[in-house]
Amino acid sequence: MIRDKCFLIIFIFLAAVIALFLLVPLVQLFINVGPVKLLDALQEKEVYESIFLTLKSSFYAVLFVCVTGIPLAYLLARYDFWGKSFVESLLDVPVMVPHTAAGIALLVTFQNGEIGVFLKSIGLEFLDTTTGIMAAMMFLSAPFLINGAKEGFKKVDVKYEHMARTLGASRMSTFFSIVLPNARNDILNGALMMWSRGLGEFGAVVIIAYHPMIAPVLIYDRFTNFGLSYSAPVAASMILVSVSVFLAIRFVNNRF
């Protein structure tokens, strides 16, 4: 009795130091900055203006991953193939790759390489462009939903696939009426981190597209030109902002 209460204690205890860990700098910083300096920050035109292009490209990174990554989550869920290991190895590569390194790669190849040529003679220019920070932010962050999105599809039964079918229904009417509704949790919440990691992104943008300036750089820039004091208020406008829209979104997907 007494060694499970101090294994419980011991328990409680390292749960505190972590939570206190992640929890204390961003209260600290909220209360360092104070209300009157966070609404100055929140009503500068830079700074929302960056918040809110910071939000819609690593949304509009999100929505891409849907269409492509999905089906790929889908493929490796429910089929064995030659080179399937390598593949899923393949998606965990960017998430152990230097952001400053997977930036020059995308600069290479999108700027530069012959792919780059191709794109720009069709209109699609990456450096310092918005489509360059979706890719930086993709790259960097779609393990997070392809990996979410094959959870939820191994954890739906394949009867239910095999019976739809014997009762008439096609192959993509199975997927979108039985197997994406059920694994619409996984999903949305790999969806959640993709977007949420990609919200963070600065190493990779930083390189590929410096202007236009979303917030993790623009308080890079204020924090080396101007000091702590002018790049503090912009990180908790950004962290506000961001937490703020995903507990809403949490609580929405909560609800239904």
The other form holds:
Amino acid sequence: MIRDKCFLIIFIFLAAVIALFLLVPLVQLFINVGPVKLLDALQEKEVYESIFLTLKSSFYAVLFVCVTGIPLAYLLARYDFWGKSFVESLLDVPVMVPHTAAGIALLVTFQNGEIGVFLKSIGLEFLDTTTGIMAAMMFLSAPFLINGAKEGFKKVDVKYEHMARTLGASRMSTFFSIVLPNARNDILNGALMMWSRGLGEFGAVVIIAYHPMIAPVLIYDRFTNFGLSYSAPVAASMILVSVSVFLAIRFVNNRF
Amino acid sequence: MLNVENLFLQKGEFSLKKLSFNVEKNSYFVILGKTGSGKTMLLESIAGINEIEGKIFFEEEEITTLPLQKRGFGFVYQDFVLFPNLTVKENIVFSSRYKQIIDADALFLDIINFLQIEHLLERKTTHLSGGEKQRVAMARAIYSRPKLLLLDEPLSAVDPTFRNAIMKSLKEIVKRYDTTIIHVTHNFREASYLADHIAVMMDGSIIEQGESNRILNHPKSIEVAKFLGFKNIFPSSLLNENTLENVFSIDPNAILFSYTSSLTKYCFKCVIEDIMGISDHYKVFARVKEHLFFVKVPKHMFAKLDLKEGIKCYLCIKKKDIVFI
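Following the display of the form predicted on its own, present the structure of the form predicted in complex with the partner chain.
Whole complex next, starting from this chain.
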């Protein structure tokens, strides 16, 4: 019994160290800023516009990956094919590369390269546009959604699909009526992870689209030009809004 | 009705080896085999889940490459595979989203009454017992009005106390819903109660098929006899009879011990080698020449005969109890 207690005490102590490390800076930020400055920041047009742009760009990136990445996740979960390991490794590369390097790669591809010229001809510009912001966020955060969805699909026994089809459902109907609803939690978690990861993206975005300013760029801009007291309320506002949205989505998901 | 011709399927090391058989309309066809013999793989191939070599005909039409949703076969898996995102009722009527069900409302009411699942309809499937899940899975399959119902070990995950009731329902389904059933199982008792016809599978091959009574009472091969639980399989030469069959089998309950050699037509000198007491009988192992017979002796008979290990007596068999294989 005494040994059991020692074990628990050691583990609780170690857990508390990391939990406090993660929590205290956030709490400290809010204490330093205070409610008055926080409210002022939230009412400032430049601030709320940049926060809204950040939320919107990341959300569009998630939507795009839902349409394209979920089919990829399904294929990876259900089929064994030549080069599958390579594709899976490739998906993890964006998580490893420095974000500024990812920004440079996107700039080279979508602004200067032949692909960029083609996309420009159909009206898709990346330099200093919302599309560019979305691309930068998507490049670095898509693996969270794709890998989440892949794990979700793996948990749905392929027998459910066979069963639905014996009952008359086509493959597409089976996917939408059985596979997707039963993988919903993992997909939603992946989407939330991707979305929240996109909100914090700075390195790649600042290379491809300094303007219009998303919140992380605005925080950096104010910090370098005006100092800590001007950037901290923006940072606190951004954290408050994104945590609120994140919790709201989690709450809704748990209810249904 | 269903004709399977030279069905071949390789999956890793295992294969279904050019299987051929026919299933007649409105019959109850049981595929009997040990775990790992390829029964489920065969059933999935008939359903259209696996791509196969060979041909499958259903009502004279070739369906070998027909997508499974167009075959119109019902399927019940061993673990029932009820959709967890739907309620019991939604599971049962799932097929009505994709095809027109004739007399859907009347059929639905009939099924839920027949399988006694009315009280479960609004429940989530994750909270059902094994027996309840089995009945819901059956209801879902029947509601789709299948011309052929494929059952993969449907009783293996069901509490033994409900098994007899469910077996009774299964037997009734063929007539009540005008369908045909292919049922795979490793349990020959299930097969003996349900089947009109039986195919015995071993290691990806059908080694014997035919009318249920014939297979269960007079198997043609030793492997099938052993699988069906036949004991005391010995060469026919022991009986000094001229028969075409090489071996015979005798039920352990049908063997008698005696101290005289004239009790029945066949009486052999034997030595009692081993005795094991079980609740209501004794298991006695008696050696006749180089053959060891297994005999079940009721307690009262055991006491009367005063059998002991090492004693010599006669082991007697009636001719009518002998099964030649």
